[in-house]
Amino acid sequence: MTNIAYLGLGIMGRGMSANLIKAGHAVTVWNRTSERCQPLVELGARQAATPAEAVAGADVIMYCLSDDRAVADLVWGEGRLIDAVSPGQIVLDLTTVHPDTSRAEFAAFAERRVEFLDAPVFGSKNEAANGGLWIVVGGKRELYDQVLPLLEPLCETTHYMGGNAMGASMKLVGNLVVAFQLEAIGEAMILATKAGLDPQDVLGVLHVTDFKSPIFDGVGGALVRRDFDVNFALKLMLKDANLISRFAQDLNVPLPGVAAIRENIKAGVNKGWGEENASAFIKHLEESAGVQVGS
């Protein structure tokens, strides 16, 4: 049993902390909105009033927050995690952030003789709840090997990507692929609808061909049902698209496709769909084409 402090109980944090409790670990939870802690307390967690209280005596500290700003606020801002940690503790940031943020975290925690891994996750609400995430990790290899048993209840697979910030880098590379898949299934289903094809027949072909994808299955079916209930919010997908664009700019890598997709995501957010699922930007493409999939 490991003493774990889990900070931040959004969609992802709730699922991950619950799985850590079910795996038999002693978990202390903290969230800015304290009411979110109650379901975890009912599972056996201890609730802390502040980040400092949560991490006192913890072996490992984990957090998966909304963006770089939220991480900075927890570590250096209002949360003052950097002042609360103790030498020998291990910090895992499971957030999708720019690699520069991971580098800054690594340096800051190293000054406190605290170990750090950037360990962002692929997956959303259902995967977090069911322990089916995919985790990409950057940092010391021996530290990755040490924490691997703690990650296993959270995920289907883990992948060691190299030194500090390599997990964060891989997450942005992967999210680039996700963005293209969402754009592709949206454009394909809209074209098929306007051509008079039955959407279910189209999905049947996509499900078995050599370009099949779980995203095509899930998002395609939800699009036909007009289901945009949030698993991963569109506003967060815009955050990720902006991170990818900034990352590519840092490395002088042209990403013309991502630039076009980001404009479609922006349009969806500006139309008020930011709190809906990431696939909601496809509605903007539908409006441009004058059709609605599944209608």
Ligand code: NA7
Contents of the next structure:
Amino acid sequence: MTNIAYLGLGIMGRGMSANLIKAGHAVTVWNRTSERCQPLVELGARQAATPAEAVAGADVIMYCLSDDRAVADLVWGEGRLIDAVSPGQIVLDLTTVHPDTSRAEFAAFAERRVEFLDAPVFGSKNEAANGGLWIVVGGKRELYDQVLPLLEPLCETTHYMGGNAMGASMKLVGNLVVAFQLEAIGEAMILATKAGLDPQDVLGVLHVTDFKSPIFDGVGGALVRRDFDVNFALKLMLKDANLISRFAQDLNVPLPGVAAIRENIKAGVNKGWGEENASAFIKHLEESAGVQVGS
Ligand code: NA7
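Switch over from the form predicted alone to the form predicted in complex with this ligand, please.
And the full complex, kicking off with our chain again.
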């Protein structure tokens, strides 16, 4: 049993912290909006009123917040986590952030003699709830080996990607592929609908071909049902598209496809669909095409 402080109980954090509790760890939770702690308390967590209270006495501290700004608020903002940690503690940031943020966290925690791993996760609501995430980790190899047993209840696989910020880098590379797959299934289903193909027949073909993808099955099916219930919010997809673009710009890598997809995502957010599922930006493409999939 490990004493774990888990900070941030959004869609991802609540699933992950529940799985840590079910695995028998002593979990203390904190969330900015405190009411969100209640379901975890019912599962056996201790609720802390502040991040400092949560991390006091913890062996391992994990957080999964919305974005770089939220991480900066937690680590360096009012009631700073950086002042609350103690030498020897291990911090894992599971948020999707820019690699520069991971580097800044690593350096700041190192000054406090606290170990740090960037450990963002692939998967969304269901995978977080079912312990089926895929975790990509950057930092010291021996530290990764040490925390592996803690990650096991959260995920299907873990992947050591290299030194600090390599987990964050891999996460952006993977999300680039996700962005293209969302765009691909959206454009494909709109074209198919306008051409008079039956959407279920189209999905049936996409399900078996040598270019099949769980995203095509999941998002394609949801699109036909007009189900945009949030698993992973469109506003966070825009955050990720912005991060990918910034990351590529830093490395002088042209990403013309991502730039086009980012505009579509931005249009979807500006149309008020930011709180819906990431796939909601496809509605913007539908409007331009004058057709709606599945209706
Ligand atoms: P959610 O469901 O939007 O949850 C975001 C969490 O981050 C939630 O606990 C928020 O607290 C918390 N948050 C946001 N801003 C802050 C600040 N400024 N300070 C402290 N806490 C904050 O996101 P997901 O769980 O879907 O995604 C989490 C990450 O995984 C993200 O990087 C994705 O890209 C992948 P709240 O409850 O609003 O008070």
